[in-house]
Protein chains: 4
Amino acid sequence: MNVFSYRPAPEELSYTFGGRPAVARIAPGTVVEMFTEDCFGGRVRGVDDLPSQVCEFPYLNPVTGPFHVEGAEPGDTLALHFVSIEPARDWAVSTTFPHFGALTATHTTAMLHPPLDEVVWLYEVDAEKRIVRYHARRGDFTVEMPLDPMHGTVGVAPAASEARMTITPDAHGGNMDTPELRAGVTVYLGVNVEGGLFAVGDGHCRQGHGEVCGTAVEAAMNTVVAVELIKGVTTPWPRLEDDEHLMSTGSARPLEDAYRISQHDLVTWSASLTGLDELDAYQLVSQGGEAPVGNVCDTNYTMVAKLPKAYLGGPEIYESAHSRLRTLGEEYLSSR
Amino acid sequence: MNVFSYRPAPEELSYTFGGRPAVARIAPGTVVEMFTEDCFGGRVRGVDDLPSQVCEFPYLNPVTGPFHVEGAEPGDTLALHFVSIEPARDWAVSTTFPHFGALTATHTTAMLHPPLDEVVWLYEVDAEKRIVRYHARRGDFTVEMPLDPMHGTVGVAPAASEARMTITPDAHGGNMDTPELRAGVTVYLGVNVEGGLFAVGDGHCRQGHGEVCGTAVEAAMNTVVAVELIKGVTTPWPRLEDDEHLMSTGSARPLEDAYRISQHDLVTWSASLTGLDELDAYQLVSQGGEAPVGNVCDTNYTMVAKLPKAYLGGPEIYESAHSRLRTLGEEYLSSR
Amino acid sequence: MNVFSYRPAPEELSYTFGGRPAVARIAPGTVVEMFTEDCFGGRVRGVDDLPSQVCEFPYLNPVTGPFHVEGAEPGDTLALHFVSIEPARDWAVSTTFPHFGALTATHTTAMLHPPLDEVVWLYEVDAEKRIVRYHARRGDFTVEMPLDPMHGTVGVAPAASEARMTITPDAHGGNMDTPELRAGVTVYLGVNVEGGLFAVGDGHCRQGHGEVCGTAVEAAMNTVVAVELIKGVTTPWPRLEDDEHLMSTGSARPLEDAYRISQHDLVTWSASLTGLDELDAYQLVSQGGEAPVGNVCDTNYTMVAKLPKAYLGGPEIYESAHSRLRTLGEEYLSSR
Amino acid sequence: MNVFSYRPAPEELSYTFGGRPAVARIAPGTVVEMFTEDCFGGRVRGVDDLPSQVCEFPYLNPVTGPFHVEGAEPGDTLALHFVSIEPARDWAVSTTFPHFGALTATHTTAMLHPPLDEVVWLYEVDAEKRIVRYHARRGDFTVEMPLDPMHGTVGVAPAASEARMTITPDAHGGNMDTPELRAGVTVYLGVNVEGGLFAVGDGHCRQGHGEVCGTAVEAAMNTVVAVELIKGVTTPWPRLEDDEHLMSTGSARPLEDAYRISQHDLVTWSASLTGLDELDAYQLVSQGGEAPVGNVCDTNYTMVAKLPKAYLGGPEIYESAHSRLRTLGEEYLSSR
């Protein structure tokens, strides 16, 4: 097995999809071990510590990459499967940010309102009983909330020699900030450049639908992630794939855009996948399909759509890919 | 036990909130036994009755009722509890519709291209093995899905003396479109005018996450709701219970302001609910709220805002109305 | 010449486009001599009368009128000249209101912020020179500028039943508060129930685009309208036409729909009144056409799209009826 | 005076703001002449060149530049007069182009429709005259426009290390497409990076509100720049100062945040220039401020935001340098 380890200095972490050069070459079929610094580059240790005050702009959001995948060329396709995504600490935290959230003015929905407090909330993590316990900063409230590890941010270099900060998700990946990404979880992402230059940051012990305040419960990783790389197939949208479900993303603004491209991208793909009629595809998305909530709070919003693969037929996917990464993490897991 | 049971005559169907007188009064305490139609009023039996053929605006998705609630004012609460809610019929219909619907050009969002195709798909209903049966229209595919019936509008007459048409969802209710209001679920809506003048309609044997062609599997049913008033507490947008979770809803365009609505709405109410600050909640919230969504193709978009109990320390809500009206509704079931 | 006044005492007010029977019965080729009020009811007369205070939801921006129109039928347009438009006061007020404006949070952009400051500003209105002059509230700044004045409000009963607040913009008219709207300029409305229904109110001496605070410079009215009916012929959202412009309006969230509904309608009516392809009028449109931001602060966002006639080689318009309509204003004006 | 000449090569035109070294240095003071080809970098010739088959993505909206202007640091302010701009030929082009417009399904808004027709428009330019001769495709319609020339896209590199195709408007310019960028206004942009590196494309003979069809009458141009630095003054998002107004410009989605951004800077700009307090400026700009529309097609859309200076006392902006650069203009003008 090729088990690639990565844990970068500091001033290895990028802020930027595009526009750096790779910090390590991989080959397809690798397994990467990496640490992912949590959003805040660390900086925020306690409740004192106001974002605000202790990072500086645009040091925001590191990823950790980018890798070269040897071999990916546009029109390919990369296949990252999560095979696992662990709390590196047994502390993660959270805060309001002076006009960042869904329930804020900011700096696009932009108003004369002061900022509402800026607050940092400590949670302890717990990573044996899986949970994480909120304690509320005004009182002495506390409750557990189980741990459900998952990545913000998770995409490629993208598309015509741009690059974009790590917090904008779009059609390169970037910061989508979904739940749905979470260990035993395949991403897929369409190739823009030699090497697809991958990157993955943004690790959340939990997160609610929507990132509604701003931030999750944020906290540095250790994770596992096993790569394939797809020729010749496109990707025009970063797609999700576990054992039940296929999954289209989309981020733009207004939310119901990014819920458009999501459910397009499913009904579409759905209807390649299958052979059926895409008004066919288009009825049975709308009736078997979910659509989990990414984030509300980033500069482009996220939107997942999500259907099971049995209403399909259970046809083949990216050649197969989830199950065979999902064969060679298990096969990671039990040799640990 | 006050039952009270109700199926209109065509010619008694409603299709507006606001605007109509009552049909029946019924007292707080009482379970009102109903037929609903489904949206297209019934006339919709084949794949070819095409809606915009047999159906004429504005006689679309009527409801039932509107039921005037003893001693109810403005200011006060209604607590609708679906006890039940099952097909009338062994079958039901979709439809795509012109310019309606989230992926394609509507008559807000105008744009020049003509409608797409008008499809009618037809399912099987089998209320025992609990699933409908969906068929391609162009191909021979078919894949059963779980029954999993919801009413699709609920209301009561709006506020400042308007009469909406039932297909828009706004803070009085309506076409919420919410998978989330199944039986066991108790809704809350302010009342605003005396009596309150709740109705019912839009049955569907179960649908997907924002309604994404417009229409989901659209059946009559045959439900049952047990109704209390709650003097003197106000609900500012339509919120429901189930028995593990409190949920607000927010019904705007764009979709992030329906989104809003739903989350402030919850941030308040779990403060309200605990004595926990305002920011304090919208942490919680934040970590541990799901956001599921309702429909992305009507007049207005709905989205719901839903958190366990649990992590709000399980308080009181609504004077227990759920828990009561539940009880209700199990005697009201055993009693058959 | 038929000329008709009308004073409302304040209880024959409206405060909602249908729902209400009407105050008078006219016929067509009657010129309307009427008062209308200020947005607030005419409550708010110095600058310590908080509009929170002095005034009660839903009592706000009353209408004069409907006025039921002889022989007017659904399928029929109002053709309503604005002959004249003159304040009826030497001041005129305007407001900030708690969460209500486009730089604030409101009950549907819901945020956690408090409201902004409350704030009334009273205008000194000179209708000899022309002028309106705003006084600073905090310091002694001071600036004259042009008495434009215009009617935020003019509408028709809606169809489909629907009662709306008079806030409210939407296809049968409304709050579209359009600084379009002044005298000189024909405003035609589809009819959607007998006698057409239509009513005019919320007078504004100037206003800015967007009315970004949420309030223009508010005044009393009187106002004479010359009204034409125009039998079968139809008019899917409100338009303007001046002696050089015709202008199609758009109401709706986001605001880019509101655009899209109005330049489509410009698009598709343009073709109609030329023979024109459609794409070849979309062409012509989108070089030659301008889009004046009606508001951005009420329920429903309003757009106007606007093209000179002379681009479309000057066809005739809704068979005349502007020319016919300002001969007549002038032969009114020169009776006086 | 320092007159700098450019005429770039095919391969030196840029395709990004970003992410490209400097094509020329320059002091502060100097008169650059540039040429600029249009945005189809000039491929589109005739009605039978579709864009979609002569141009290669992302090769799309060449931008002249980027210069870099000595001592322009992080901080400052680069001032750009337009002292001149005149197409380059005597003909243009327009088009529709597939998923690309307002009225027209696009990639963000994701529907099912096939796209609309894809069309080339030639216009003839007469720079003599000062006119444009639109032809209709289908039909012998024909009319004349005012010519009006102006530049759709002017930036500096964005923060934080991005690279933004030319084709999006953000914070740092780009692709704003309004009008009001014509001959004798000055835009004044925020420096990101060392030099700035600003540069200048995408000319039209004139546009209508919004490019609602996707593009404007489009030409190469041959234009010329008075270029000043502004030491040590910040500019959040690009403005634009004429002789008789300031401007604010935003860029984002959906269309409000475009509006809320220019306004928000428009009314927080008016204050600090005339020491007005927040709501005080609030309001002036309310009732006297316009919002002329830029472009509801392009990956952000954009608004501006509009005050006569005369409404402001006629501050002194930007240490007046529109108007000394006004003068340069002038003299570069008398001296050819």
The other form holds:
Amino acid sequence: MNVFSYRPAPEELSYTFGGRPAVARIAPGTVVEMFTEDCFGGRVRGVDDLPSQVCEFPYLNPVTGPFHVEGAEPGDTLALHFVSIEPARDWAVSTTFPHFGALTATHTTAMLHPPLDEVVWLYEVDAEKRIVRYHARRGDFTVEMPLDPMHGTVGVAPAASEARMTITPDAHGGNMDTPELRAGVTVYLGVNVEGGLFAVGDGHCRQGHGEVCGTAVEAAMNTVVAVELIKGVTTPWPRLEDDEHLMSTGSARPLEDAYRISQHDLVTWSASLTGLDELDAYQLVSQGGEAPVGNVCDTNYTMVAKLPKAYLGGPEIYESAHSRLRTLGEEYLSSR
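Based on the form predicted in complex with a further copy of the same chain presented above, generate the structure block for the form predicted on its own.
Chain only, nothing else included.
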């Protein structure tokens, strides 16, 4: 088994997709062990560490990478299977910001009311019990919630030599912030430049749909990803697959356009997999689909369209990449 381990130094973290040389070249079939820093670069460590004081814009939401996948060319697809995502620390943080989030004024949603307070919440992370502990800042209330690790940000370099801030989700991936991107899921990303140049970051111990306040339970992660290259197959928007479902994403503003992109991609993808007429696929997705929200707070919003694979009659999906990568991941875990 080809295993590559990478732990970036702080100066090696990336804050864009595109515009950066690869930190390593890997072959398809490689299992990558990586450390990812939290969205604050590890600088917010307690309730008195306000991001506006300890962080420097635009150096937020760092990603680990990019990784050059040998043989990847525009028109191909990278398949990244998340074998495991585990918190690297026994604490995590969340915040509110004066001008960021779904329920406050922002630079694009101008309001006359005062901005929200900047407040930090510190979460205890108990990986053994698989819980995180929430403590109210302005009261004695506390509650335990299930640990459900995920990555908010994954993507490849955009086309046309473009560089995009890691906080922005779009067709290349980026900061989609969907809780669906957890261990056991394969994400498919269309290759735009030689090598693909994928990167991963923004670990969350858990997140509600929409990431309403603008942050999740933000945490550094030890993550394992199995990588495969699918030649000559294009992917217009990031797609996800788990054992039971297919998922399409869409990122845009307003939210209804993100919804339409994700639904359009799932309908046309379902039609191509089954040979159904497009309107028949439209009807199938309309009655069998779900629509989990990714984020409603970033520079673009993200929606997910989700459909049980059982409704499609068992077609081959991306040359059965998910099944092969899941097996590779199981072999990796059993060898550790």
